[in-house]
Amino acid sequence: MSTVIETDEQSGTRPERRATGRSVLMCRPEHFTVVYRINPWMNPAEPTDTSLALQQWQALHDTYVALGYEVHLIDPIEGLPDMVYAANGGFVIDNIAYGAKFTHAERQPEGPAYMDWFRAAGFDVREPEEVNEGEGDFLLVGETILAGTGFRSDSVSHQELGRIYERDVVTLRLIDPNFYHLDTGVAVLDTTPGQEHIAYLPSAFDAASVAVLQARFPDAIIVNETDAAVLGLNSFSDGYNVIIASRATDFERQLRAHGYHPIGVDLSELLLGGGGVKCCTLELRR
């Protein structure tokens, strides 16, 4: 499915934005809480509200359904409160699911659980040898995979990724612990080959990585620190509709100026665990 959307008044100078169908995997936060600390966002001393997390997650789920996305669900497992962050569970292109191998012991049982789901759903599952946290650190842009390292995924996993998918893999190093996964510092807006478009926060990366991003994406949207601090970049785009944190107001303005249709959602409760829209969304590319 592909819907052609008219762009803004600058349509003569910018690519036409197209909404294309998406298939995603999500996990209800039935067991969400913060009982350990593996990123700066998490504070076990701060109370969490599981029922509120469920309500906010449901709003995101319903937004996807309303947009016509195919939404699949994996059953949550008691004792795995971070399983709601489905993007970390693997990486899927061309019906091949590269499984996750988590850094922290608290999340390691999630890897096999997601691989079991992939197998049952008919994907060709590749069990990882190297430490990686799935689509949290791997983003497909056109025919290229941007791959993050620095806090969670080992850079050696990028080589494994390249062998599995036979695509170019570009390594980017994260240096700010608040942006510990690539999908917190980069948002993929348009994956269309020839008009690839992203948004990013320069301060999340080392100088060499910023230079790579500037060279590859000279027209990228640069997001400010305020919007990045509410995980505004942790968003999901179908090429036209971009689901973002509702508090990322300047990012919303910039998206509209570039011909996109931003849709704000409130995932403030799940932010207490260090996740946002994209963290809750694993794209399934058949």
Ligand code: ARG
The other form holds:
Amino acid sequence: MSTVIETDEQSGTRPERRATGRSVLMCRPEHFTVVYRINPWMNPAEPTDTSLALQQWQALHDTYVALGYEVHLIDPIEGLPDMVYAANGGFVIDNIAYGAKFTHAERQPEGPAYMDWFRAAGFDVREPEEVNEGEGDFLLVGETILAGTGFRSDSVSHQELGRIYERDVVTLRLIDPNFYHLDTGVAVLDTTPGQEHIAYLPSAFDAASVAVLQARFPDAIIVNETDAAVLGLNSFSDGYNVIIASRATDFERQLRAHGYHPIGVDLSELLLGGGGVKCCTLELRR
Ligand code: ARG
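Now that we've seen the form predicted alone, could you pull up the form predicted in complex with this ligand?
In what comes next, the whole complex appears, and the chain from above leads the way.
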């Protein structure tokens, strides 16, 4: 006789995962290349293949379209090779777009370019006073904003964010330069109030931040170092479908066990710039 032990992952108490529509902004990597180094993934001496980057990006774009997402495009600007990482272009909730103010001079012109797009699209744009890199460091979970600092966004921007959106902002400190933006160390999987769910890499954070994450998200998926090393956490979820790096196989297994539908894509070329699925995606919340 065998006994079946139900693990927490398979138990009937697991919330039902439901896809809700998404509206996103993306930027074609027409001018993508690596000519400077502002994160450890970037090596200007290593060649990049812009046409392969375009092909891989197109597959991500087409996946979103097939899932029924509303996909908006911002025109790429020559000389701004990192503009493809649209997540850094700002943060948008309640039709309010908080603009980005980049840390590194190489990316600073992207801030106004994205704000122009938000304005033309009818968003209420708030010019940032503090250094921040948009949805790269800010993630909405339920009614709370998780906000990263340590490498890019200044923690003072978290206060600016709280004033603008009148929501709780939880500061998380990143400590590993490989995971320099919050969206490389945390993935928001379910943002439904009452069943908020995330995945994260504990070693990306200082001890106080790990304690905060454990307390708020006791059932979170813990991603292993191998999957994190292909930016597996840098993924995009609609509450059911989760678009992830196809090489993040253990994360894929865990997502299935938690009731999600993972969809793998290969963005190996964009990984040379230090970005993945989420970096290429900015969510627009009207
Ligand atoms: N090369 C870009 C940078 O270092 C990559 C940005 C990745 N974006 C993200 N949301 N993590 O700024």
